[in-house]
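Shown next as structure tokens: one chain only, the form predicted alone.
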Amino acid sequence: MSAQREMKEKNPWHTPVTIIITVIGVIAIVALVTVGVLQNKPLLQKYKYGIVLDAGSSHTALYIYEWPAEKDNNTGRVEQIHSCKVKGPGISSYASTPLKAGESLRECMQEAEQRVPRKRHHETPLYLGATAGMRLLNMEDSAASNKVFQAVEEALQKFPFAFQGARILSGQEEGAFGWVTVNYLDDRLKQGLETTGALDLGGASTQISFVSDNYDGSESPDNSVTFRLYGNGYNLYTHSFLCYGKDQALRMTLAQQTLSGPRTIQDPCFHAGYNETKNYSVLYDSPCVSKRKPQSAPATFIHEGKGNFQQCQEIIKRVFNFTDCKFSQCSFNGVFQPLLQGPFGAFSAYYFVMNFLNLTDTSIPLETVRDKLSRYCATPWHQVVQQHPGVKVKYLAEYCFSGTYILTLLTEGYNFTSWSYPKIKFIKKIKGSDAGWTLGYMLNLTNMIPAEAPDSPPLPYTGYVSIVTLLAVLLFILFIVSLRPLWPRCSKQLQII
């Protein structure tokens, strides 16, 4: 008994100290491996889908965004995957036939089913947002509106998403949407850095929108939009000018010219040799002009190009009022508009009609900018026609009136002036997504972005990294400090030997 006892004291395995250390030991060395291979093992990234359907008063284009299914109110971005152009006008030209309003949508949205997969289609949310052209037709006739958007709902519902809704947007909301969407692709918000403004340009209406220092909301509360984005506090300046989008800002400017009734003009915004037959009924069929309409007009006007570049501008002055202005400061019509602040993304047309021009390159002198528009516009119609085989002659003839009409709107309008226009950068696309408000649109519906900043980690990832590497080598020392009772042994067995 005696010998046993000797053994078992001479025996360091025997010690409870001894064996709960290696036990420990062999567990944290275990459980940091099977973490390491758990953390590191590929996972299948699911995905969920919203679907945007931005029916401007030109055209209708369908927008197909995702996100991680498991970030949704997190650090998930929303990403665009996919954009459809709707052939034909916008909804607002089937006011006399609604039904092809909804029909005009078929083929966008079959692709729409064919890119969000099958089993996502019940819970992909659908909205169409009208905007600048389907407020021109409410206006004008509430009824013939009413129709278009329910032959449109009535389309939209016999697809297989979750559709929530067709709607006109308030030309506010356009504005403030087009801001969060600029900044969000840009990471802005989450990161907290000074915004960027937004100008958007349609057809039937244009936006500005931006955050300026200067602006509290008090002196114009209309032009006010307040957000609290990523835990950060956004007091928007924010302004919609219905009717001076390009297309019924040309209306207005033909109106100047047509006043009398005249059988021919010659517009100084169109090329010399450029001439055409127009009917007055056409031009006036908006609620832009509709008042304006000589009564005395025959059917139809000579509409002849005589191409200068400032005469035009001149012109299209004259869409303006900048004299009435009961604020401390106006940009035009009397409407209230702060100090400019910041840089400005300006999307939609303005991006399309400098491209053309190649004019998008804003680290050109403003003045250079006048130069070369005055020389396109300059050129005669025949040459133009020749330089662009490929192009649209409707747009094509308007390209001249377009790009004077951007640079009055921009200069004259909102009073970017040669130090702070370089400021602006024309984008069609930031980081794979259209600049446009129906991104910002859609995050707002579904709530993608926190009001407040997301729950971090009370551990960044090196300090995690860290602690289980510190944590790891301390149990090995541990472990083989354990081991040290058998050292003197191991080193006697030696020395018999």
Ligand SMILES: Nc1nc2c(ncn2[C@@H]2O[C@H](COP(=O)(O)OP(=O)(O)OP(=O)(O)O)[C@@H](O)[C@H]2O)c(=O)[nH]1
Contents of the next structure:
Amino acid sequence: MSAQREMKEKNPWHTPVTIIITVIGVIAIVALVTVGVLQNKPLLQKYKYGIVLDAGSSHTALYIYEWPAEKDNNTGRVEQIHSCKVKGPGISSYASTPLKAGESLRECMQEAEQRVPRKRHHETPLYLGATAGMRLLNMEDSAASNKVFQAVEEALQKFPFAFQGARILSGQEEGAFGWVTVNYLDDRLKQGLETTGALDLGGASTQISFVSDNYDGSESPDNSVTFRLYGNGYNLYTHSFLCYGKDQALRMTLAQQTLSGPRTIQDPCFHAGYNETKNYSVLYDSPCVSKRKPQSAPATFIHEGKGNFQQCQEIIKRVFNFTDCKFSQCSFNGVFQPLLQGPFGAFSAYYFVMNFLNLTDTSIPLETVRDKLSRYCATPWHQVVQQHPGVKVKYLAEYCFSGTYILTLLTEGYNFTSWSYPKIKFIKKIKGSDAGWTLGYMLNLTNMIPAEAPDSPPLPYTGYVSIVTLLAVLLFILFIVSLRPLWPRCSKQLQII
Ligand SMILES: Nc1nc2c(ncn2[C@@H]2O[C@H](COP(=O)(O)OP(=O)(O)OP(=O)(O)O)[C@@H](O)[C@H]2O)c(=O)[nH]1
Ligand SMILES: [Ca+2]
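Mind giving me the form predicted together with the ligand, seeing as the form predicted alone was just shown?
Whole complex next, starting from this chain.
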């Protein structure tokens, strides 16, 4: 019993001094860690917003983007939180009634007012970018195009956002910003990974953009766009083919078949049994075809389908010029194109059409894709209508043409082969944001992608807290151990007291 007591008395841990030191030490560690955690805790998230209106040839769409306020300079954090499809046609269709172009945007803009928190309205930039529809209108009638812009600007200025202007994007910008969007959303830029090429098929123009090792921009500098993003340099090849969007390509294909001004055409790109009376002046009302308008055509023609994929491909090929090329290699129409490289993301009409045709799976061999499309084109029109009751008849009638056009453009135009075709991915969205030029455009105008890699803390937050805690505990133990010589004396002194 007395030996036990002696041992207990000798154990320095049982002296009041060590107990006091321990308690103070523990309190100090808890305080240190708490201060560290509170001080470094991310502040309550605040968000910033940006709005982009994509005034395309066929329609206008509004996109709202959101990002954490303190991370303007970081990557992968801008997200699309809302999109709104403007009712009615694209703004270029309001050439004769410009005020209506402005009015058409009202509903989507009101939605934007609801979606963006009120206190952020005034600091939220609002951009409108117009593409091929307005490019064509500007070529045809620049006064009309200016009036449309004036009306649209007046309408947008009435909203509480920071309106940054409305303008026509060049084809180069449209292609390059589509490429930025795809690679930003895929987190490829900050990590310096191999980039994805971008294929955009609109209504009036189509863009191809990719990085190719054997392209330094010297051959055909017009097709070159250089970027420095997050410390990496990119030499992008990009080209926009005006009139080769799917609506204008359809006009050109119809124009090929109506050169002599016939009353009826039998169109292999439309289903057998399809029969519509169409207006010559409407068909030829576009700079893409206006010069080819037949001299002595009647007012209308009967557009009949005959559903033949092979023949459809033949007449589509006629709208491409595959022979003239003054460069080392070309895609078509004498336009330089370096060797295709890397994976590709194909969006907008590429996706709408291939998704409808159940052909988004590019691991299906090209031959099988052609066979499937050929069978679809051969389906009689009444059967197609019956099989797809919910689909807009205008879209439905054109899928055979559109599918054939897409395959022709990709394989004959851009030279995709059965080896490179599987590298294409038909996509609509990436991580919740639509693929298209709008996000890249906004990132560029808000300087949200730095040229050099941003400095980032060497440790993640949790790692930092763990290390601080560990070091504090270690220091405390060392402190206690360093007091060892005092332990027996302290305990004796306390016993005397
Ligand atoms: N099937 C289908 N087609 C669509 C849909 N939305 C748009 N389209 C058509 O697809 C084509 C391309 O559409 P968009 O990418 O919006 O083209 P756009 O931006 O208006 O035209 P550009 O100014 O040339 O870029 C047009 O012919 C549209 O009519 C859809 O939801 N389904
Ligand atoms: Ca577009």
